[in-house]
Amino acid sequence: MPTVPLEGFHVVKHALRFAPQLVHDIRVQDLDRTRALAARLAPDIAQELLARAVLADVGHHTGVEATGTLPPPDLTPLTRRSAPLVLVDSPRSPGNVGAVIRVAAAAGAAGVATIGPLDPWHPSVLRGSAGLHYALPVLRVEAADLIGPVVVLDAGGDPAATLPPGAVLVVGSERDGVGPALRARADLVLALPMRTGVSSLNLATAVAAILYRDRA
């Protein structure tokens, strides 16, 4: 099975919390420092982390790294869901996609999917999500794979509209927005109300605002 580097305490912490069977080769720079860090920030996984850790040279500043196995693709959110599936159309920034995954996991989204060449399991995306890829399905898809109401988030949309339960919430890159193909498929285009003169929000901030505003 393909593997990915888990770089940093928070990435390893979340992977251990949500998918411990997929975490391997946990390496720590200093056992006492890791013990103190885990006791303060993640006591629920401290015992397992320390029991499985081996001393090694670690590049990350937190002194903790591991190797993660990619989970089998969970395609369920493409066809059956009770919470929104967040779809990022042609993203360019790995960090922004990671931040969206982090927000989606916190808000209880059904999953996060991307369209385009960026690998949503790239190590830079994993760092941006703090390892919360392991808390929900994260997929790369094609537009043809999508089923259900398609809702596009765009500044030109209706600020009074709400996100239907189980919708596909489509967001675009901060530079280009949602592409014309997905705009054409939209059942609804909604916007966040913003103060006059403010033209945009950070991608993850906008996703967070919509998911929490319209959370059932």
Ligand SMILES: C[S@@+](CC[C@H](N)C(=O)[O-])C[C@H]1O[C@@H](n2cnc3c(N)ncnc32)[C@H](O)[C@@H]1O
The other form holds:
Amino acid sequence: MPTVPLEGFHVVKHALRFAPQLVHDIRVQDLDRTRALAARLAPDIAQELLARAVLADVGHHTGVEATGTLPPPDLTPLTRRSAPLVLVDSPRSPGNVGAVIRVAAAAGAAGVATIGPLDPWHPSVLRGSAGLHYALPVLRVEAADLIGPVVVLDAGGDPAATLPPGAVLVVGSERDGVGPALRARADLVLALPMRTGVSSLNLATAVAAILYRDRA
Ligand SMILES: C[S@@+](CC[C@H](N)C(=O)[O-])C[C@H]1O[C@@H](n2cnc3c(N)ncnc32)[C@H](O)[C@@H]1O
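Output the form predicted in complex with the named molecule next; the form predicted alone has already been displayed.
Expanding to the full complex; the earlier chain stays at the top.
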């Protein structure tokens, strides 16, 4: 199975919390410092973290790193789901995709999918999600894989529309927004109202606002 670097205390913490069997080779710079950090920020995983850690030279400033195995792809949310599946259309910024995964995990989304060349399991995306990839399915898909009501998020859409449960919630890329292929599939185009003069929200902010506003 492919592996990814888990860089930093928070990434390792979330991976250990949600998928401990997929975390390997935990390395810490200093046992006492790690013990204090875990006692303060994550007492629930402290024992496991320390029991499995070995001392090593660690590059990350928190002094904690590990290796993660990618989970086997879970395609369930493509066809069956009661919460929204968030789809990011051709994103460019790994940090933005990480932020979407983080809020999708927090708000109880069914999963996060991406279309386009950016690998949603790239280490930079994993840093941006604080390791919350391990809390829900994260997949790269094609538009043809999608089933269910498609709701496009766009500043020019309907500000009165709401997100139906189990929809595919499509958010666009930083520069170009949602592409024509997914716009053509939209059952609904939903806007978050903004003050005059503001062009758009950051894509992860838009996802956060709508997931929490319309949470079942
Ligand atoms: C930075 S915006 C893209 C701006 C891009 N220039 C455009 O024309 O759409 C990234 C994505 O966030 C979502 N978004 C941003 N502001 C929004 C708003 N006010 N209402 C709904 N969605 C919004 C949309 O999905 C958009 O494609």
